[in-house]
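Shown next as structure tokens: one chain only, the form predicted alone.
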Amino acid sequence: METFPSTKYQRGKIFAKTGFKVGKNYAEHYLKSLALGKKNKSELHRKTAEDVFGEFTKLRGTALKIAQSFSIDQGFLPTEFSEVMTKAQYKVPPINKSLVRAIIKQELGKFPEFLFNDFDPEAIAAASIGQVHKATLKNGKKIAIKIQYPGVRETIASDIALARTLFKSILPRGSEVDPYIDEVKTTLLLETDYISEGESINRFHKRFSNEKVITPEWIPELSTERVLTMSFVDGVHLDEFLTGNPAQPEKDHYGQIFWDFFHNQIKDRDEVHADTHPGNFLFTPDGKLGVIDFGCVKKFPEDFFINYLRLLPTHLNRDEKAILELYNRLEVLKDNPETNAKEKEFYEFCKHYGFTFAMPYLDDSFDFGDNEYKDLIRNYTRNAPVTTEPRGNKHFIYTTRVHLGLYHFLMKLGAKISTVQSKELLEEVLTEFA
């Protein structure tokens, strides 16, 4: 159990300590490389990432949310950073029980023992900006209560400024990271408003709760901007599900629902669930996919979203002219690949990686358990040439998070899925904008 550093001074000290550790690690590595001639930075990146994560864990809030946003390989953090930062999604120590009681009293007017039939003081999940507790209403209904860490919203502006400086020290000189961090800031302001999340829960429940997908229902009378109460969804997360050695048909069943859920969001071009890490999904005892967190939902500008979708068929068709045009529209390229050798190398990499990424849409079914495909994706994401700086429109930070998160989830699950419906859906949407 930990306290939450809520003042600008307390948080500034932790950011400063983090920056010191980063600088110290890289300085020590440089001296060793001079003495020993060693150039391999893998161990260095991992140690530095562990140090950053350890300090950011104390900060929670904005700092961890930025780490989480960059945790799925975006192409501009070392792989070791991405792997370590995935822990920001679920391995955060909870705040102490007395603070939990105080927050509920402050937000809902009474201590939990007076509001609920029972309340579990042990958090069942703890992440970047809040933790979740299980409880039962007086009428016996099981509920989940998400409690925001104190001072999170108030620290956003100062944390963003400090994190901006820190990430610029990690990224190559001259990298333009500001639009990406600004996008995270805008999204985070919404994520820290639990009334907004409650309304999102209602909208997604209306759109997607059916015989295959279950979502919670918001309980507004027991919710505030900092406390969110919803119906409880019973189930297990991906890791726990896999420990039971499920049969292939069972893995395929859940994988298909997961695949279809994300593609069905494209159908009406409305909000998209933009937080695809495994902690936000459950496999329920009755065979449904539980979707349990709606803090990060995005509605992308239509022109960007349609161009992003066009990347799939364009790569599959190997239409070089159309690929180049889309890359320019989506700000993937920074110069003409025909006149800039480094840009040409980057363009060729993106073109081939794009085809690999589009491969699941090539046939009527696809096996995400194929180890050759897993290795292919892994090698591409680990070996981007020329630059490790941010590339592409700022909205890529969430579309990539959604799409790569989908692939990583299905690859870990080892599911074989049918792509017939999703291809028809994509064709229908793109035909409308042809």
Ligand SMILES: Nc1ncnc2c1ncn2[C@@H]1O[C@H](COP(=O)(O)OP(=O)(O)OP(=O)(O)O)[C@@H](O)[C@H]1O
Second form
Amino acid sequence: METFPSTKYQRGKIFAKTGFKVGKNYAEHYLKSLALGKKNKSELHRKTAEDVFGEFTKLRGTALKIAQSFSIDQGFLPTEFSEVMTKAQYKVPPINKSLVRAIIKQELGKFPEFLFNDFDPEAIAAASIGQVHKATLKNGKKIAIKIQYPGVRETIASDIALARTLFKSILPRGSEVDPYIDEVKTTLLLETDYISEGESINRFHKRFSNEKVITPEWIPELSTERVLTMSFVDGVHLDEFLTGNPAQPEKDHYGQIFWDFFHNQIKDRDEVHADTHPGNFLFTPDGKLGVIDFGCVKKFPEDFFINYLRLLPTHLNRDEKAILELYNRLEVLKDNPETNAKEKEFYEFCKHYGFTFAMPYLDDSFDFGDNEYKDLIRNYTRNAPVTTEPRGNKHFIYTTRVHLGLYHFLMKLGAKISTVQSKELLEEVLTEFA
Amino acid sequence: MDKETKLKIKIADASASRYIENNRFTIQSLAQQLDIEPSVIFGHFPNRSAILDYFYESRLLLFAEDLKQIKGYSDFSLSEKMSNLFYLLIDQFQQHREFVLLTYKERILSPNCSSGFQKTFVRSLEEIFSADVQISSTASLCKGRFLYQSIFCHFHGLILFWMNDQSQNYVNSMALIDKWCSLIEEIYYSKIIDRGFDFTKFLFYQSPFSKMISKS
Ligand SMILES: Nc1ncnc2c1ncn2[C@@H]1O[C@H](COP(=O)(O)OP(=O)(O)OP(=O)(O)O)[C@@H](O)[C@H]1O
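Output the form predicted together with the ligand next; the form predicted alone has already been displayed.
All chains and molecules follow, beginning with the one already shown.
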């Protein structure tokens, strides 16, 4: 980190004060130039996407999950591909009632009738590699039980191998997909270990359960590697919340908690909840944000993490030299943009997209309900230069998933949030590492 | 379950444990272990072999008993009912795994065994299939002896797979049962294509039957 111009990170001076309007013009201007002459490519991609997609749906398994991890947020696959991709939910076959009983007997030693006061044989939700049931303990406590489809772990390896072949067949020769696929494989395998998830549940419960956020508590006596028992979190998902036509202050309330939860995770520079999709967050009746699913938590190497966070102020400052340097550190660029035209195109895109992405940190508050901003983000992802190969440090897979997940959630919710506290927090972390 | 049956099952369970220690155990030693008179045992079984056979048959009685515990069993689908039968049997077998590993082939598989297990197994299947209203009309023509016999054969396949299953907690056996029963249901409800593919893929990776054939 020695060579990095650390003077840029002085407390209170980190975030530029350009203002939203100016920033938006800057971001829009670039988009327009980008959109010219794009159309013809798109048809071709859709065709490829559909072909490949056909192959993937047949597999049903892990392969689909990988494709989803690589989809839109990763930005290296054509949007057309990710659009088709996100339509399909990765799913294992539902676990039928007999199998549910058999798994519980096998894993916990007794049939559900003997373990619980009440056990609902119908699943309340599908999980990616299993499903979730609701039950009541003998002491009356309501619990959620996540049951894993048997043999999932065993098929992950073979599914990954298939996905690798498929990816290699659609990406240009010589693309380095292996580190990414390996990263996803490690994560997926870890997601099948419900004991490790239970331990994460505990750690997050200690760190984050407070008057605003509720997370489940792990019940280890009734948990194994394939059965995860935890306290039940009451609440509704984003879609259901929105059908109730909530008033603006209510949306802002939850949005603010969500935004702050995300940034508080940065503060500790410890693990982060790395699966920011709407299914993992609940709006509880008493005004809290329920955070569930700790199957995918990540602790990033500090070097990477700090550099990632630096992207925000650096883009806002539009300091080209610093941006270039960060990109090099984060392995975003493969060649010098000054001498390589393709690389230049990519660099320009990243620079502008990065700026757009950092815009919520421009002022002291930000309205994620702003349709113009939504359009901007959407257009950027849609017009990403098709490098069709993975770029950037492999940890990007998860940081972007989390960060973009946060934005998508808040945009859908339409929340206006205050960014004062989060900016202070980021400044604090960045100055500490300046 | 009546008292007499309970006692008979207790004797069968104890004999399965005795058998592992000594496959030529005497009725006397078994009686001693159970703290009963040998005449009590002889009152129910003519000889040791009959007890060992009864061990298998009685697993199906335990299965029938367990059904009573399950809420809403009558609403189970065909594949749920069938897999339930297999899971419960596997669960029973698992508690005496070593005994089953030693005796299954000789007592159940061998062609000249006159097993009460097979008769009771077929009766359980009959009950499952005849209670099902969803079976398509063409498929229902195929119900009957041939069907039950072939399911019984597949059951052997599953058990042999389970015997060789190295996966933790026999998860692969459970997955195989699930896929296999779904396949049977799809055939009988005539929706074969989708699950057929899933099943084929599974077979491709686990190839239980190839393992089974090579090892048995
Ligand atoms: N503790 C809980 N309390 C209430 N509902 C829960 C709880 N845990 C899980 N659920 C419900 O089950 C659904 C799936 O659970 P979870 O997200 O943990 O599974 P998953 O396998 O990680 O799925 P995915 O990978 O798709 O996020 C949740 O969206 C939620 O509706």
